[in-house]
Amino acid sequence: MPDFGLLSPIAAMPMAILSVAALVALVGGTLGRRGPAIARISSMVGLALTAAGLASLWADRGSRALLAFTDTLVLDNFGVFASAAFLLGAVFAVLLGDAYLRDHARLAGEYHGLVLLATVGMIAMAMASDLVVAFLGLELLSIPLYILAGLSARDARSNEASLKYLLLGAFGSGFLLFGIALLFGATGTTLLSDMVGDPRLRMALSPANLYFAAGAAMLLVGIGFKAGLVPFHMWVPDVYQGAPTPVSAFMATGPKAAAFVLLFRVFGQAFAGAAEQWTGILWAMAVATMTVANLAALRQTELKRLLAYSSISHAGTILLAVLAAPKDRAGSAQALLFYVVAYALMKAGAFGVVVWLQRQQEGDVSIASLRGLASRQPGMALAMGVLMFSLAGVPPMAGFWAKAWVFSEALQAGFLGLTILAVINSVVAARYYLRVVVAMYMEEAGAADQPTAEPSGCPSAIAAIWLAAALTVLIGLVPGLVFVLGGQAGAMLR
């Protein structure tokens, strides 16, 4: 039965400190002079105090999910270590818009307020329990998204970035909420809980029942935009060009990882029962976003387009963990859970480090433009490489354990081609994150490849630069640190 004396408050806590704080981002934001500090204060108070409410959160839960407002919102370890994972993204973009905020002060509320807000899209996401929900949290994590890819007012390719990015995330909203009402159709629910635990919905849930299958589709494409799967793919490297590139970072991290564990509490828990109706699809989804995404970053000469394919690649080596969820859901979620901390660390550290040379030069970020990087800039050499060999898998950073665990729940879950195909195109992708490495260490800067200024201004992108290489080392060398706190997550959804 809902709890509605004491319960429900407790689970809407981290999402009403997150709202409260971007409020205060906000409107702080416009008072004069003050106004970036105080956006950017409110930012961090908030995030610190939303990260203690979720630690009380994983004390007080024990063993046992609860569920709360009428059901629509479960409270278990693996939403709040979720949650835990978006607000680690949300840190790395408030860092690295420091750098982006000094020649746009005015926009400081606009920024961390919006930031803030996808965050609480991206925890209500985590924790939904309801598909109307998860349909809420998805939007109130997109809306924002929209306005942040095009906070650039004056940069023509911010503004097309936006425009991409609301015009494809309306059409996979419309998608989305088609097949919920399909779904609802279908099972004469929208809970999530009653579809994972009641009997009567074995028959809803078979795959004679057409009005399932069109809806969970369809509930597929919304959710598969999101997380950048192919063929929905098409927008993820436009977009991350084009948008301030601390928003690109913060796209490629939290938002992504809301989405799949979205798609993880759909498919991999309260579908399981109808495991032989999608698992094909989530195979050749599979195959195809990571074969795509790679030969695509091949011919990549530009880094924000290389890191945009190679977050198309990532996810989907991440699909795996769904895909073998029926067979072993609480290993499944482990994997999953280590994959997206990983994933978030390398990913807001290579972009990073995009951030701080763009404060060297106009334009764009070539590959060329790393050349002699090693002489010039040693510790910053140092941080990209350490998060291009992580990205690329190799041992023993982090990325490479993220790898390892989601093609051992791949390979006990029956899975051997789709993992021989997944670790092959890991190879392929070695081969452009090596390219990075070769440029700054084995290659001269000609005299077109030079900085047209020293980088300054920007101590707190250098402080995360530096916080994820170590974070991504740290973790690499001791797994245990995430993956027995993944375990304890996914042990709630047996």
Given for the second form:
Amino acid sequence: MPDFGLLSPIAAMPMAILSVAALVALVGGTLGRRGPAIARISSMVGLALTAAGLASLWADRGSRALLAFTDTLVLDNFGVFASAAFLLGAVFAVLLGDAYLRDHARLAGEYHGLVLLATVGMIAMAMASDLVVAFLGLELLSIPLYILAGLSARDARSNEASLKYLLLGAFGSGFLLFGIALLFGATGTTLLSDMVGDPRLRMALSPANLYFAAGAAMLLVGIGFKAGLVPFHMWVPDVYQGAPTPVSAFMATGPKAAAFVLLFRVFGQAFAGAAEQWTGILWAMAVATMTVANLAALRQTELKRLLAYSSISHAGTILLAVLAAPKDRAGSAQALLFYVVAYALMKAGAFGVVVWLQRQQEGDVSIASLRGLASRQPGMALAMGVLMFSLAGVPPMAGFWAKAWVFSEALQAGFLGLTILAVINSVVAARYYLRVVVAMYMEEAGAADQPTAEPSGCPSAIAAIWLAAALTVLIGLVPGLVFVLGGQAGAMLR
Amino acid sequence: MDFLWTKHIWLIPFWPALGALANGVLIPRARKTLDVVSTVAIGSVAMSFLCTVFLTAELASLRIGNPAPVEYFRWIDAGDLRVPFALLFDPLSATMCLMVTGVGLLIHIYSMGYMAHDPDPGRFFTYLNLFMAMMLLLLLADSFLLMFVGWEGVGLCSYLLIGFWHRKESANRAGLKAFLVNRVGDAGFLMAMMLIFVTFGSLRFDEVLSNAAIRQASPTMLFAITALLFVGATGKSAQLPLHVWLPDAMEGPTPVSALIHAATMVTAGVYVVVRCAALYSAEGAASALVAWIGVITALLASLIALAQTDIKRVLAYSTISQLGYMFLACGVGAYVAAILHVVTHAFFKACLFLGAGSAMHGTGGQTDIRKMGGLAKTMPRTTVAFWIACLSIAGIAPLAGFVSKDEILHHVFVSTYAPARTLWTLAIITAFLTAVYMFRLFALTFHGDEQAMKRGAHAHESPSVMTIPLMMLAALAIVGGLALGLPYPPGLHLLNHFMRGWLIIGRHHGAEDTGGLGLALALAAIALAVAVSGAVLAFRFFRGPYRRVELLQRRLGFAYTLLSRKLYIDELYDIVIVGPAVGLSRLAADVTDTRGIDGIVHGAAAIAYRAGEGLRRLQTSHTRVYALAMLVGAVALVLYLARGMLF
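Hand over the structure of the form predicted in complex with the partner chain; the form predicted alone is what we had up.
Everything in the complex follows now, all chains and molecules, and the chain you saw is the first one.
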């Protein structure tokens, strides 16, 4: 593959811009009264510049991937597209964060700085062509998230979430690192690009190699933890619920997508030759993830926990795209990218509604408190309804196409039984999404459900919700907008 | 061709759609007062009316040819089926849109007064605006498919508005009946659409309705298409044998009856036939079918109207009868006359319904004409408007109803279709009956014997927001006919002039033998004589003591019962269709569904719930449990991946 050589820093430009913006936000946030504004502007400018930088790295049709920094970074449209999806998640985190930072102004620097740093970590994961770089990216993503989860220092639940996430995250990272070491033992390299291309390494990827098998398994534990796959998912509901809601929104969008992008690069691309070895276990994990999450979600009464289980369930569905990758890498990459974009929009919007609701009431947002929302706040109920229908995969929303394409890829790759199980799971999932809609539109508000305060305006949070809902519908009506770009991104993985 | 408005046809249905969106969703419930919602609704229809006027003015200034459809975006693009979202504003849709938005505007204003005491004006105006948007989409669509969207949309709104007072059992039943009967017609329309696509390979008007394309189609296929389209039209326009829903539809609020079930939606069937004039002109048998169904419906409906006692039901049967006239006109190829009657009918029938609504408003919701009477004293404005509309529909010269009906009768008489004289005779009998039942209605409601006069003394005149639209419609019912369709000299027939470029030459156009001025005058004289005698006879008889009326009913015996029971058609349908269908559904619902399918579904749901409960217990929130789960998972993964070496 061609190499950037001395021009390598170009490939790292988006990460560099974002890191600078993060540092400016972190430092600027401490500058007294003006601090929050500086942090906010810095993060917005940083995100905008990074987006522009990513756009300039977008390669023309038919181009080949480029390698940089002695083959440890890969620059292809797949990574660029994925990075853009992470930026989308960060933008929503910034917009929704406004609502939270109103009451916690002195945290503005930390909030913006850490969100941006985590995004840098995600981009590193998406562009990594080396397992060590991927690990660095993962850690750069994780550590800010541990802090963000515990941002509300006086809130016991937030503290608990942070500590739990940190302990389990360290546990997961340990597996990941051990896995990389074992793989290095098996192949003599940590470069994914070598594992794809070098025929000598094919031998090392054979079923006969214990190091490889154990290494791949441990890698799967580490990445599966970040992606929230069963049985490494148990932290998700507790952390999403305990963390400040804008942070939950952020965790549900970018980091999850980053984990899947890495999973795709490792299993869908580098280990594709050994597919018959890992297909079975990923199949089982996909089924377990969807089923466990959906069944558990049925009994949830609290909206944030419900959304947490919903995000686990979606992770199980996205796994289908990874499973299909060895048969049709370009197509399944396209389906995966479309899915993570649609999913980021839906989840950011849905958590946004929780943010908005929490401006009116203290503590947990139960589904019961949504009763009668349609008559109190018809606009907000409509947006939430759109997002719920999209999450359930009802056409013509983006969520429908996301599911449809992943299922179609899985079918083409021969996973008939898995697809049927996934469709059954979608039906089960519709039950709890529709319960939210039913509460909003068909149930009257009881005396206990009345909000304690008038809805206080938080323009940027409301804008974020509407943006998410509108994009969900727009992409649903004109899926080609995203799908064509995703296709160009996937085509470069061939 | 570079006009200001030409490209902006979309604005016409856009405004009411926006109004419906605003009233339905965007305005919070707390702010939905009558003032707000009615202002939004009336404003949106007024905007739509203005846009239509501007577009029509531009269209009229076009000297040559027909305007091309305006394509907005690719709508459906699946294999051979390519349908763009395109709208067409030609003389036909212009005329219909002007009528719909104009009459619609007046009825919207009237509704503001009529619905003043209703608890939910927001819902009412939302539906009404949605109906306007759908109706205009139906009229402006450039393809059968887009037209069908509007077609189904107005059907939905009709259902919603008939059942508007949904706490009333009878209103719900009526809504359901209208919807189900219309489904029969819709099925016909759908099948026609499929056949059109199979035959012509397209659903766009310019590709289907061109003479070149039609010449290549087989006559059998053409007959099937036109006949099935007509089935759709009989459903929507309440013709025999699918007319049964319209009288029941009177359960809805009176402005709805005026707008949807008299002036606009029910004429959609006529519009479809006129729009497809090229197909019908090429296919004689289907045209004959249209003519015969039209005239038989006209006659039977006017007979039934004679014996009804509910003021709105009389008007409903009158609508069915008048729609029959329109189809009769279509059947003999007099398409412009049909459209002229659509327009004049909208004027006088909307006026009649709004007058009836005003009378009901003034008497506290009374609809039984035997218990009304004497309103002429207390409700003078309503009385005058209603009287004018009665004269118009009865066909008294030179009012609008006379002009358009006379034109239809004339075309029927000179038609080259063999049994034209029979058709004409039936139509003139209907004209006589029309005058009789309308003046029976007028006499019983507004005059009556001494007792009736006493009853009317307690009524009160409606507010001006209701009477002013009434007056305006009455004025249109006077001048509308002569203004649009001056019978002589031929050059001054405005509608003919406007539509001349559009008109596809049918069987009876072009070098048509009109029989000269003498025949025209003679026919007009006969029609007028028949109308006047019917009106005078009925008015004098029904104004007298009600005892005489009851005596006559007893004398007529079974004949009267037959008519008052609407020829027992509803009962027949109940036995032949509804009964077996309900029985079958019961079987499916109670046995197959409840015991079979529901059992399985509920069982599965219960299992899922229990499983969820179990999983929830596992989620203990103890970190060590979570770590243990991860460890177990990791061990399982390693064992699985390394299975080759270990076992």
